[in-house]
Amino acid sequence: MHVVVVGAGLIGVASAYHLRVRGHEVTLIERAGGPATGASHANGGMLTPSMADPWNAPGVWRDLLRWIGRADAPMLLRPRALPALAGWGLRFIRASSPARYHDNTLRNLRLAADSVAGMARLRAQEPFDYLADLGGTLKLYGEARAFEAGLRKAGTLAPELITVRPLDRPQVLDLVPALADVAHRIVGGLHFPKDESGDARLFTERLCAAAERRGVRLRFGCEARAIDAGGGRVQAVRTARERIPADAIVVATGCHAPFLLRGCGVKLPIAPVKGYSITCTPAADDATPAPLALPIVDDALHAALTPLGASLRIAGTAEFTGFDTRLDAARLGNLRGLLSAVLPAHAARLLSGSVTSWAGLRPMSADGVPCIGPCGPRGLFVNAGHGHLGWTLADGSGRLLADLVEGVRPALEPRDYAPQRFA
């Protein structure tokens, strides 16, 4: 069947990919001049199984309420976002009971093992570099009682599907010499083997190459204005210049999904949540050796330094501000700040370099789990909402789409990501 995927980032392009692997003609529209120019850009270039926990934890909006205003909060409501929010504000706070957030989270730690797992077999098929990096995470802790927490936490996720080293001080130093310098305000770490990390960027361009050699269609610079269907069914995709036929259409727009959908009688809660990242580069003539080996996740500010090569990328934080990208001196402000608790030894020789900055907008669905699968006439498919997970759950996402696309029995339970569960 000829399939039309919209949207060209992570989800869209490992979308695309797995349904050619598997036969399917396959066209790739993207409105942009080429792939990863949203939310995959400069993301925080982690795979994190260990952080399938989705933001909308029970007593989440206790939390949202005093940070109100505050440029430090972890996460910030823009009050002027609050008329856009308030039906899928709602739904994020029901979702925060803790039943349903410890079934969300669980939902979301399945899909990212399985597509931990079939990242190796990517690699395998498509050899190509994208700066990845096999060990782990490292959650640090300055408190003891955070410390606990997350301990606890991280013991009540199914043990088949998640490692954790918990480390006490002289171990998360032994794991990160460059710690040394903010010793006394480490408690202890969480050590997460099975994550990863990498260019999330390098990973979709190069990617979205592979597809192409394989014989998918690339369509950049097309923006997907309309969906026509007929007879219960889809029929096109309708663009500024052409209308472009299809057996099916899959919808992978991120935070953009829902207006496309709209137009087919398809109501999603998703919503744009900002984040922000610098990436630090040290000048040409720079040989000092690079401080981190493995990401390292603050949790307290939902913020990560993570080594990409010869550079630093500290990213974070969220934003409810609606589909505002504009740069906030103040939030990156907190990502340099974080930079300089962290690794005080080299905050300044690393800001003294090429320092880019980075705003975008992650999809987040209102329960924090992603919308995979049917929607609204038959051949019409989603794959969006992935929030703080879009590689993470990327690989998996795009097969799972293609075995609901073919009509397969996936190995995951396909009704946990239903996008009708919001009927």
Ligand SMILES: Cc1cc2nc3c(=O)[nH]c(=O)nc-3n(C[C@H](O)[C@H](O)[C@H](O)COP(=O)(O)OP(=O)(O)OC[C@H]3O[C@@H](n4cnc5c(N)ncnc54)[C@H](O)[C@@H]3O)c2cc1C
Second form
Amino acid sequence: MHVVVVGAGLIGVASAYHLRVRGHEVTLIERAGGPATGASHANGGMLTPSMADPWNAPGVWRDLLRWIGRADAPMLLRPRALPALAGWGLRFIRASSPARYHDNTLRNLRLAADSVAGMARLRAQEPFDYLADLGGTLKLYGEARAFEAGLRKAGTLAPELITVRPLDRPQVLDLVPALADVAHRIVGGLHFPKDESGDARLFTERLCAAAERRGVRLRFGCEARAIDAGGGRVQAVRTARERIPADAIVVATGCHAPFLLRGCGVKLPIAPVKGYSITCTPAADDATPAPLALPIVDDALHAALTPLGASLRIAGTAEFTGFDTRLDAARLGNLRGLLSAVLPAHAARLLSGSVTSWAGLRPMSADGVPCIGPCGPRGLFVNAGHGHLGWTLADGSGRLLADLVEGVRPALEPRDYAPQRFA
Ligand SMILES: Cc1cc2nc3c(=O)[nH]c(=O)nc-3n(C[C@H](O)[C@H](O)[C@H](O)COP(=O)(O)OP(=O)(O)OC[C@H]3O[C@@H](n4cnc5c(N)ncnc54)[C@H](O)[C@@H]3O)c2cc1C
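Provide the structure of the form predicted in complex with the named molecule, given the form predicted alone shown above.
So here's everything in the complex, that chain up top.
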């Protein structure tokens, strides 16, 4: 079978890799000059089953209204984005009932746990370096109420899929001595020892190279313009220059997935949710040891500080502002503020080295669960809508997709991720 995968971000590359490992002929096409130029480029670098909960928690609409126009809001809704969000927004709010939120969290968690287990096999199969760290993540709390709520939330998750260690202040400081300067502001932390971290761009590039070595044909600078279907099944992907015949087509174009699918009569509620990162790399002659050995997560700001080799990345916050990747000084300022608040003794030094700012668009499905599986004419598949969890879910999503393309019964319940749930 010849499968054309469209989009070389984390999800498209993982899909192409697993399809090829199963022995299929695979062509991966990407409109940019290489892999990982979209949302997968400079993200938070974490694999976090611990953050499997969708961002539409019960009561989210109240928060969104409260935060409108506030540059320091964790989730900022720009009024100009409202018309394009109308249908998506209603579904987003509808999915925030306590029952649906809980259900959707468990769907993500099952896929996340499967995905992280798959990463261990992948590391054995493809031993490339992506600055992987397997020491977990630490969620930090400055208020007793938020800490208790965090504990309660972790307690509602399936204990067989997630391990959480509640830490009091001295235990937090034992784990991360660099937090001593802000000890007075810490009430506790939650350590998730099974979370992982690393450089998602490096990972995507190297997995793409591994896929090519295994025989995946790569076409960069190649934009898919349309999908040709006839007789009820897909025929080919049309690009500006050519028509690539295919037995199956996988749309893995992140937040752009609805555009290609619309041409085949498939409507998917996936919207772009903007986030930012700054990556600080100390000067070569700066011999100060890296302050963090594991990522520190600020749940309230949807942001984290992640050590990546000699660099430290501060990433996160969410903004509904359409397909706009311009850098906004105030939103980047929130990340600098987080760095100063968590590591006050290191912030000035880190910000005086090389600092790279970036913004990317998370492909967020309306219920916060990715869309993986067949849709529209026979042979058409989607693997998109992974929101804030694209790397966490990438390996498992690639394998689930490969199962569905092959018609093999997957280990996970495919209906949980089926695009048809929005029909
Ligand atoms: C600030 C920030 C922090 C994040 N932190 C984390 C984190 O710590 N952990 C985590 O798990 N997730 C995180 N995420 C989410 C994660 O990065 C995304 O979910 C993931 O990158 C989505 O991958 P993707 O392959 O679906 O999309 P993308 O990486 O955007 O890839 C889609 C690709 O499709 C290509 N494309 C689009 N249209 C076409 C076309 N017509 N023809 C050909 N190619 C096309 C694009 O050029 C792009 O390369 C974060 C996201 C952001 C923005």
